[in-house]
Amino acid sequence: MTPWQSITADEMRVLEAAFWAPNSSRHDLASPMGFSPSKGKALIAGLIDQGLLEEAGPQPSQGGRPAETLRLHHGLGLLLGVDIGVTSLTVAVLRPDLTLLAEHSEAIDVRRQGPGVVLARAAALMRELLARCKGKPAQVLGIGVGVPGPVNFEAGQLVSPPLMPDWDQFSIRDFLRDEYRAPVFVDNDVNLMALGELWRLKRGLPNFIVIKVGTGIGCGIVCHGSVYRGATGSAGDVGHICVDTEGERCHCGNRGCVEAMAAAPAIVRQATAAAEAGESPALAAVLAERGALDAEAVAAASRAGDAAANRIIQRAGHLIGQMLASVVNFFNPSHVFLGGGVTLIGPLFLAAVRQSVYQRSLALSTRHLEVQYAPLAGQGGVVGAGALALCETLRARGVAP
């Protein structure tokens, strides 16, 4: 039984407000909600008094007496949070504000790997991070998963994932519900990135999207303040938008998808066929020494002024700002935030998609809108498992479904 699994309607207003503006005073927390002082104030009350919520001291004087902040109890229990990428495993352990406590990444492959062997991992991630935040599973209240690939969400299961099949129907929930009896929710990983900026953000943007490149290409969607799944999970599966009909063939049977011809697989395979061809000395003296290449040593060589990756990391955010302008377009969007590992190549790649969803997109739905990085960064996966987690078991009071 979770601690908020008997409280009213209008209290879980509050702690959910709490959760989404974290560190706020009592007023800040009431006003919004239409409450009488009076009622926000005997509500809050009732709320610490239960052991929900708690004051963490004064905020900044004002002028006046300073206001106390408040916050989610520290004491309600733990959050376990997972990211699972095409090619590395993330786990966290949170506290129910989202401080981070304890997180572990490591390589992995999904496409070789299969769902008994990554999810055990897992789990055993788990079980070290609880123990090492001195944590057990009964003070587990949720668990979030993050999977690349199109999630059936009310069942929690991939549903036909083009890297990873043999994950296809598997049942998540199933495998960790064995050792924990809080409710596990499972989404895309490219929406918990976009839950996690929403929390960041304390659901000051409505209407944004994050871009995930990476092995493959995803999208995030924020609409109205939530998360947007579409009518069977499938919605931000950008990477299969075709910008060239007679570009390379995708794993998805089709020619010319963004994530055939931009995400980092395309980016190491034109890296390497230009040091073979001798078009770039830097990057054929990294294939002698290590035997492959990488988007890592793609992106120091372009550091380091190599002509040809400056060329292959250009025409990759171009490609991928031109998908970018179709759905800055078509949504509107105020801010389009980009993660994942290609990323991590600097500037010119931001530069790139930025001059391209400019060029191509209406001066109207340009004309307010920020393209930059996502500031969560690597954390962003985690941070947005543990607030689907928080927000879902909120929503469910704690009943597993």
Given for the second form:
Number of protein chains: 2
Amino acid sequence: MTPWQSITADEMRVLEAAFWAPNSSRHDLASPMGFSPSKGKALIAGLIDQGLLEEAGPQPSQGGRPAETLRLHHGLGLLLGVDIGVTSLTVAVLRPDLTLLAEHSEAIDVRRQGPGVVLARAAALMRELLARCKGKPAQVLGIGVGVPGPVNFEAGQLVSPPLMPDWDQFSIRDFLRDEYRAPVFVDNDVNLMALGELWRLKRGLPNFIVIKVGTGIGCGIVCHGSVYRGATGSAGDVGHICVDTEGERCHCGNRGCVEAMAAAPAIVRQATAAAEAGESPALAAVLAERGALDAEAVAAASRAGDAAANRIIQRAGHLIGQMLASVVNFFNPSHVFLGGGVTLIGPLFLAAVRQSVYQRSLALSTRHLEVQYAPLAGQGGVVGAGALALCETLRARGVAP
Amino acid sequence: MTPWQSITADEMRVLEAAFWAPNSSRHDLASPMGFSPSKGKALIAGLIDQGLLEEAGPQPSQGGRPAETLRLHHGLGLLLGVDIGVTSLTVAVLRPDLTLLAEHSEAIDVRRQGPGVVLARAAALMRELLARCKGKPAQVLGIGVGVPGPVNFEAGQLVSPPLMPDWDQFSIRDFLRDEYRAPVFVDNDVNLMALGELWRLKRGLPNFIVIKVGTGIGCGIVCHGSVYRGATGSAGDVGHICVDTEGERCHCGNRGCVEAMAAAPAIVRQATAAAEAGESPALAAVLAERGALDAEAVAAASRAGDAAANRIIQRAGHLIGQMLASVVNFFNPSHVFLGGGVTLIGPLFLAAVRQSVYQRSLALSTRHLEVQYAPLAGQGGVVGAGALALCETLRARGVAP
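So the form predicted alone is up there; where is the form predicted together with another copy of the chain?
Up next: the whole complex, starting with the chain shown before.
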């Protein structure tokens, strides 16, 4: 049994605060909660005695005796973060303060590989990475898993995921239960990117969105300072927002969905057509050499100044910006963070997204709006998965007074 | 000085709970807050002693001695709610439990009348209605005002309202300060409709939206159980979401904004064109008789079976449904409530909205989605204004422990 099986609700609030505001002093931690100084002091002393908080060196001096910095105790255990994308798998071992101890990323394809195959590989990587940092399964506090589709958060299952039907209702939790006693929490991959950024920002921005553009297009929403999942868990499903009523047919049955017109498969399709039509010598050469194109090939052609590649990238950016303009008008976020493989396709993409958003959104919504790359970039998913694991584990273990 | 100048934060929480859950027993009020039974009992007894809460008769018996129902004390004072639409002004006097004591509605036009004229009329109506229910200005606890444009909530001012430039930065608060000592709170009209519905629902639905379709199109958002205003107060500005990239030019400079294509002026314009083109004898007759058409004339023609009127109404409903489909995909609300003059244009409108939403949104988002008329209908604005006045007054008067 770990020591914190019996923490009180007040103690849990202090631990949560230490997680969200790393490197805080005793005063910083306790005072925003409205505790009296003596109660705050006693709570923190108790948590240190229980081995849940620890001192981590003095704060930068401001004249007098420098205050001690507090953090979640490293001895609490380890977190496992798993980020399953449509075409990539990332696994990480993290400390309770989300320091990354070990991380590994590799290509997969959930459209062809079922949950048994992908999760078995994730479990193998978890074992390997744990061993690499000399951790044991019994030390694992909590496991967070991100998946590229709509999730029933309570059940920890995907629900009718359009790109990966084999995963529908599959219990990721049961699959991992045999190996770890730690609780498993599952969420949509973009929700976890949003949670990761929220942690990085120390909850300093209450209202922002994260857009991931890869094989699909999804959106994580932070509203009133916490991740918003919607009435049935499908909030942020922006891939099927219509950007052209006469546009291409999507697998969902409608026309002109932004995902069908501007995600990676559409970019590759347009690049292949340009190569075959003789519009791009650069893309034609890659196609002839490798037999197929991918988004990276389009990025390389664009970097080399290929006009067709540039046109395709700008078109995708404009369409995504048009979708985002609707979202910005409705939601009025302070920031739009862009992540996912396609957003790395080159600076023209970001420029086109920005141009469309600023042109099509109302002035009042864009006056202070920032549209930029997600600062955690490719690590956002596993950092968010670690944050989910820690927050939900704390919540599950906190005992009402 | 009113008695509650010195209430504590805990007392304020009990009063807020009594507001949001009218007709609660002592137990219902205190237990969700985690107070011990004796502390809850003492708090409530203190609030009754101070004249802030009162008993309002026994609850329906469940076998034993029936519990007493509690409510905010009627003697606390009165609330004034003002709902300024583009073409209508509604003023109401309400009790602290939002019972409507007096209400009056009349036509205005904020596009032609400046804030001085409209607010002077609102102030005259406030005086008249207060007198009608034997109230005095000194009894007014708080004043809530809804306006049809983006609001800086802290300042209580409209910010660059597209339809009413004269109101930009005008201090509604200062205008009313001479006559009332009570605080004045200003919000967007659709945010107040959303707040009104949230109160009617006793906060039972945490995530829903209210759409108002009249001269413009706006949206109120409830997220995580409270009204969401966005990073700069313009959340819900859905009127300029694009539904047709080749559509009509909007006054905002873009093409195909849903407001330019489906709000009341567009409906009237299309009806006039149909009348002039000989496509609708019914509309042509009204046009000849009155010299101009309005949405009510289109509604009447539709009720009489006029094909052109039906086609115009269905087109507007489809376009609004298309915009809502984007919003539903992004936000995944449990309910979409429709209000505003245009939504009363006939059952074909609601049917067309629903058809578009269900066709264009993802199945997971619509599986449990309800699209229906706003239950508070035309009273939503003043009820929401009363709710705003009460909640913000409580918040401003609550004293930290």
